[in-house]
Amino acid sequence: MVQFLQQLVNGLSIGSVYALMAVGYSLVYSIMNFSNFAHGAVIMLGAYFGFYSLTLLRLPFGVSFVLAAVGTGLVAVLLERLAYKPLRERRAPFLYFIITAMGASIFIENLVVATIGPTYKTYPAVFGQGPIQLGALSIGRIDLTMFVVSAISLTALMIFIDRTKMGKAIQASAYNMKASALMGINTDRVIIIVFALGGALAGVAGVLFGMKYLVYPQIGNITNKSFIAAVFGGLGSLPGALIGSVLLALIETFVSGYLSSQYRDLIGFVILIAMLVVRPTGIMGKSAEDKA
């Protein structure tokens, strides 16, 4: 019984920031209608972010986290004005919004590699090294951290997408572009808006993310799994994405505690293809045509 719960304690807090990671993929895919294959590397960027503000420039952990955000949000609207928006205003074919997103992807993480080196980064202990005892449980600082952080965010951001007007905007724009065009939505802000909220939860799960583990430059290739995570959940929906994502982590977590860990990826992508095959919608997911 306690390595079930200790293993159920280790999926949420890893659940909880493939949450964070699938909700960005989730909201560009809402808007734009295709998948973001460089969130990875603005993630990559958001761990990065939070290092040096904590190593290099010696802020508080509270002010580092914020600057990371606040940084990894401008990175992903810059990409978007830069990359996308010109594809946007030619109507091109959605395939070259994805080659376009895979080739901005590894050209940020060669710049990282060429200027800051492919060397790994340890983050420096924030919250004390000694976990948290409940009875037999352990609970990590870190683990207790990336849960309470990552629901505090994803509680934010759902409160803004339901409460706000903007929310609305962004809502209204997800189930018809055009139609909201048409009724006064400025449609390139609502892109503005998701691309910075998208952005700012990328960083926010590379900071957690690296002090969890290390901080190098292929780090974001953790966003296979957050991807797997929104299709399994249903991609567009950002409900889908939180059950999608503590679904794999809770998967993952106990194939590895019960089985072996070498059998934790193989698992993951057996169930993205087998939901491809069965539910390709996921399981919020809504039927849409020309979505990747």
Second form
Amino acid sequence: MVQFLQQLVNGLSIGSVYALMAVGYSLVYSIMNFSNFAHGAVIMLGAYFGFYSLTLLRLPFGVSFVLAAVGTGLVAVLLERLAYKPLRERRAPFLYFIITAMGASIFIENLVVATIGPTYKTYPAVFGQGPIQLGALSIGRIDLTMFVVSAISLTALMIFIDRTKMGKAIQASAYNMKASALMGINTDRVIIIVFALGGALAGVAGVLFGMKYLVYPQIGNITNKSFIAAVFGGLGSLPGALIGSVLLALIETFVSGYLSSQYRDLIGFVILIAMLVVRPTGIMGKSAEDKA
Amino acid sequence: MLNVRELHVSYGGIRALRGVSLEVNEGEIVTIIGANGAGKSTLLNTISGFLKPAKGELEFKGHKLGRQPAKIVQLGICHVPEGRLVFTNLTVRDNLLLGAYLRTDRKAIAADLEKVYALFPRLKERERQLAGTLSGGEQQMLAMGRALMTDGQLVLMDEPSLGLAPLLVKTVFEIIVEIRKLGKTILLVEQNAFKALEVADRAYVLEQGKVVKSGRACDIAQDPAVRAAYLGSKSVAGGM
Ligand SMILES: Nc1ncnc2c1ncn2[C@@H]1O[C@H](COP(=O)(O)OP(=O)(O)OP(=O)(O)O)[C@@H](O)[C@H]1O
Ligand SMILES: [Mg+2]
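Alongside the form predicted alone that was just displayed, please also present the structure of the form predicted in complex with its partner chain.
Now the full complex is given, and it begins with the chain already shown.
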């Protein structure tokens, strides 16, 4: 029983950060109908931004988060303006967007290797030592931070999307760009906001992963997981991204805990493929006709 | 109010409009009738700023129209698009409020919402329902209501009766007349020429991207060529 609860806690902690990354995929997909594979590179930059805010600028922990989020938000918007906007204006087929995203990802990763270098860096210890004991359960301080920060960020995002005028405009544009332009919505601005939001959350996720693991130029590959989670939950659906992320993380931790961690990633991809075969739209995804 | 002069629009090599000129005056219902592929939707989409004309001019209340749909809405042109395109993922109420996206006067918005509900009591009943759960006819009403919420003075309507049962078609045309009574000017694109000519003041006949006839709706309805092509054997006089 204790082991079960322990796995549950670990799963929720990792799952919440997967969700933080997955919503970035989903937001962009919901509006532009392509998977922004440069998202991982943005997360990696977030990890570095956080690292240097803490070490070089010696800023407090909370401020470093904000700085990383603002930085990656800007990077994501810049990426949209420089790489995707020209494609949009030419009404390029979606394959071009994917290829551009992959190219941008490789570019950013190598830029970091060339300037900062390929070595691993360790975040300074920001928390006291030792896990928090809750009866027989022990919760790592970093794991707890991961969960709390992710939960707060995701709640803020949900409130923004659900309650504000711009949030409604994003939902309208996700359904149909033309119709939302007919309401007077500036769809170009909606796209900027979506990239800024996804980018900022990516920065937060980058800092969390940097703290939990290490910082290195390929850390962005971890977004493979959140991409699987986003597809699993239903690309383009925010609740889907959340559910998919938590489920994937729970399955992963239970597989590692009860079977072997060697099977962990294998299972993740098996789930992805099974989902695509059985229900291509994911748990909560838009059906093809919804998106007509 | 709206002036279209010598408009040419192409999709790649396909010339959809070849020198269309027309005007709509304040308070009128003007209809454009034409067969499938005549270029009716192309014309409305160009007015709304989605397509770039190769040649020609668009002017609305003295303003030249460019290619920014949001600006055109702000100038006072609203558009009920072909296929309705209601936001199926949002509630009826949210759909209507999105129509008022550019407006800031809460009181006026609330008043207009009541007007729309008075015009379409069905929408009021289904206020909290997702738009995707509405029937085709209800979605058409929602698309009209949403356009009215922009408070535009000129309403462009692209085949509002398409795909509706005969009884609903009748309702839609009655509503169009009601909308004019609210002080709106209407440019109505229809394949249901019979009904459209009944409610319109003036009409243009579009064939393969060109205006081939124009005039008072009642005269167009009597035109032998138009009757043969668009009105079939239906008696126009009986319906008037
Ligand atoms: N996106 C597009 N790409 C290429 N050609 C197009 C496009 N949209 C329309 N066309 C062509 O332009 C011409 C005019 O089309 P349009 O949709 O304006 O006709 P319409 O009068 O609205 O017809 P309908 O009554 O069927 O709606 C047609 O020949 C059509 O095939
Ligand atoms: Mg059409």
